[in-house]
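There is one chain below, alone, in structure tokens, taken in the form predicted alone.
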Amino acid sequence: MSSGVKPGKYFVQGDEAIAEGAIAAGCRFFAGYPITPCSETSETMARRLPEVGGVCLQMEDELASIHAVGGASVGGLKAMTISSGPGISLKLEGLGWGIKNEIPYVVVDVQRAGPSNGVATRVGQGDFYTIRYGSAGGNSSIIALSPKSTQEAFDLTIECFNLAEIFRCPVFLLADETVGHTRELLLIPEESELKVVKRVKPTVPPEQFLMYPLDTPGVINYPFPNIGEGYGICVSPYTHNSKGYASTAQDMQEKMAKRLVFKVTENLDKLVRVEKQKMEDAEFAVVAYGGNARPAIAAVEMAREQGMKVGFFRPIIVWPFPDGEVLKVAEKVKNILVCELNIDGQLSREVARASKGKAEVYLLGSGGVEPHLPAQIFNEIRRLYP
């Protein structure tokens, strides 16, 4: 059967090159119900999984593609789900049984202006806290990417399933209305360039294995069976012991609660991915992710050419958040402005606590529907700049 990549250069929505990534890094299984702004990713798993053997299913609800997309993976196929603000509320407990069973899978968030159903074909990004809080009970981290472009729709798409099958978690894609519709070239190289990284298995007998490392906590790599290869799977909402089976003991409750968060936060030096541009000579800094970098970009030139030293930065694993990169920027520039698409302050909020009072924090918020403009974002750097 076909890879089902196919190299080339395409004029194509990020949405679409979110589904040609997954295709790319091994996807075989998607499961979704419809919601804008990320139905193109959708209609093109629905197209294109079929080519390559993979299967797409247009489930009843949420709460089902999610629990599908879990059931795949333990079956051992890479899979994937996505959906919008909304969406992505009603994927939460599915979510935690996913998180808590260490099962390897993509989440993908379109993000729209919110709360609730809020204007379904327009901007927003309201769900930055939603994917790392939003899962009861806490007790857990998670990892996300962001995208700014339809190139890195790809790239990261591809980077989410290598890193959920590293630390054998569900990983997400948080990308916005503005990447998810923008029009624009996509570069597919030869597969041989593709670095995609392969479930790794059991090299023991299946009486010796244990289905979660609960004694090592930060092991990552760790391998997963799957159902039909003579290991014993045992998957549930319960807390359990290193075989899986479910547990009220207070120690054994401990000892998975730290692997869940420990297998993260003790490898936060294979999570840090960070674009900087013109932070050298800095003095003020602009902040923002996903789509809403672009017209941040825009505002940080135009700044430079009216002799103000301003740099941009841009957290692109923004869970674990970067806090040691974000602390480096606070320390050398005197202001740094966090341009994000809520009200609420939520990127700027994380700015401020990694920063620890080294530099003065201001947002430059917005309802969503449009990305800020450019104009915008300048005359604000100017208002603030020392």
Second form
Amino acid sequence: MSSGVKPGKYFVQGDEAIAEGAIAAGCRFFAGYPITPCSETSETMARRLPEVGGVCLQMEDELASIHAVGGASVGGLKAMTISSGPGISLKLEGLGWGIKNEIPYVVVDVQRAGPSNGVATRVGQGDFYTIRYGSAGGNSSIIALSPKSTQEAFDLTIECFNLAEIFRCPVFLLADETVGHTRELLLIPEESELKVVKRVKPTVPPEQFLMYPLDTPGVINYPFPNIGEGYGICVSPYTHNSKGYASTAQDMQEKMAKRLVFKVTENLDKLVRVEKQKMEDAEFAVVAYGGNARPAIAAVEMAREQGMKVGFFRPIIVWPFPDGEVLKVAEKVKNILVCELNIDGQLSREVARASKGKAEVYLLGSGGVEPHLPAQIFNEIRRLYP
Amino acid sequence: MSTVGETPNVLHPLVAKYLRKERMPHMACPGCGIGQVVHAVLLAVDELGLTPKDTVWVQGVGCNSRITYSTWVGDNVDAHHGRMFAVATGLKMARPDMNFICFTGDGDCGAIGGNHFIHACRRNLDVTAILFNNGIYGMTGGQVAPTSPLGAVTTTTPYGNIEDPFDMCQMAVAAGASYVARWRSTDFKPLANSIKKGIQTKGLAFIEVLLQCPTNFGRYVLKTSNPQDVLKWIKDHSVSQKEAKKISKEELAGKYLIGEFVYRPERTGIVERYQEFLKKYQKD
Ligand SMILES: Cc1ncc(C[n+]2csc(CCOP(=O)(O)OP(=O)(O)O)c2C)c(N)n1
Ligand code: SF4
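Swap state to the form predicted together with its partner chain from the form predicted alone:
Then the entire complex follows, led off by the chain already shown.
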């Protein structure tokens, strides 16, 4: 089967870069349900996947697509689904099944202005907590990466697939309409330059293999056998023991919950990716993520031109939240301005929590539709600058 | 004889061959029809010579899934309530070489998973789906199902069900499944043969079984806890297609037709078509 990598220089949208990244990462199953602003990914997958021997399906809804993706991954294929706000709400049901059974796959959320159908074609950043806490029942951790450009849409999609295999869990690419629809340069390197993680396979005979490592909760790179390989795997929606048999025992629930949370929290060092600009001498920090990082960086440059010591900070892996890195920022500066495309201040609340009172945290929120303007952010910096 | 709670030391040969001993005995209520259906499935599997390496059991959520899940010696995949067909679609497309025997309930398939069911039939997904129709929600304790008879008193229709029931087989026929049949849990041989035929059929085989649920259907709808009374009700409310031709429309009202409704093995489905499609569009 072809690697599907198409090295070269392209002028494409973020949505298309996500599709190319997925194929380069080895994704061979895609199921989706059309929604703006991410239909271009589905359309690209529909054209490209058959070329590389993969399966692309448009399912009857988002519930079906995420469950089909879970099924395909259990069947041995790297798989991905995509949606935006209203569809992500539907996908959350299936996500719980994926998390609980430790099934590797990627879910892309190209955020738009919400709630509900909101403004279908325009940007928003309201799903930050939805993807972290939306899956029923809690007792789980989630990994989410957020690109700011077309190039990152490609690169981070590959990283999402890699982390999904390493951590054996669904991983989110938390994009937004700005990223999805920005058409800009994409460089696809040679296949040999790409780091693609293969699915880990059991090395022990079936009698010795336990599907779920409940007694070693923090372990990663844990194998996932394919169906039909004789391992007799058990996947279900119920709390399970190490073999996957349903259990209602409290200690089993406790073990499973710890496994699902600790495999992420005990490996936090492997899950920190942040971008820092001009932070060395900064007395004021601007924080933003995803597509909204772009006007924020422009505003920081404007402030620097005016002689203000302003730096920029961005979580690239947004979940687990980079508490330690944010605390370092907070210990350095007096004020932090968080710019995000929701009025309720989701990212800013996390920044405030992680800052532990070491800096004042301010929110520049917006209901979405347009990203922030650099001038708007700059004015806010000037107003708050000590 | 074994005592209560102890695993009997003599297992049925089909159980010994295909089910996980440590998962026996299963959890169905005494007198429930689920065991009869599982028996027919095992017979079909055995007669076709299927093995744990080439066959996967897939479930939804409900009594039937609770009893069949993680009992097959091979791989077991249990989906969320209603999502069995969606998960099976991903599984089958990833592994077209394997057999998928899928278990679903009337609530699972007809209510919460209704849309996935219709679309799986439309795609004519090449799996064998067995619908355990007990006319009520068993696992959650006797609530009305989309298959409950008109007038049925259940825990959520204390004044009687005012909605007409679905005919799931007619829906499967209309939506495009390759093979559709309905049996009673007591039609052991025809049921086992039908499952065999279903497994051998390309495209979706949908086999509905009317089964007795003494615990809930019996208790609430028929006011009896005796499985025989429920079986008698099923017998009185079902008629073979041949007999049906001889009786009046009035007599047929509210009765389930038994037998095969459609067999169109020539009809292709998504699995085969995708393989053809790849031959055309795959580049390298
Ligand atoms: C999303 C969701 N909704 C509701 C339930 C609760 N629930 C479990 S089984 C069931 C009904 C199953 O009925 P049916 O498919 O007829 O199977 P039976 O138990 O009668 O065999 C319901 C509503 C659930 N598990 N998940
Ligand atoms: S509740 Fe009904 S369907 Fe469920 S196991 Fe008991 S008798 Fe069978």
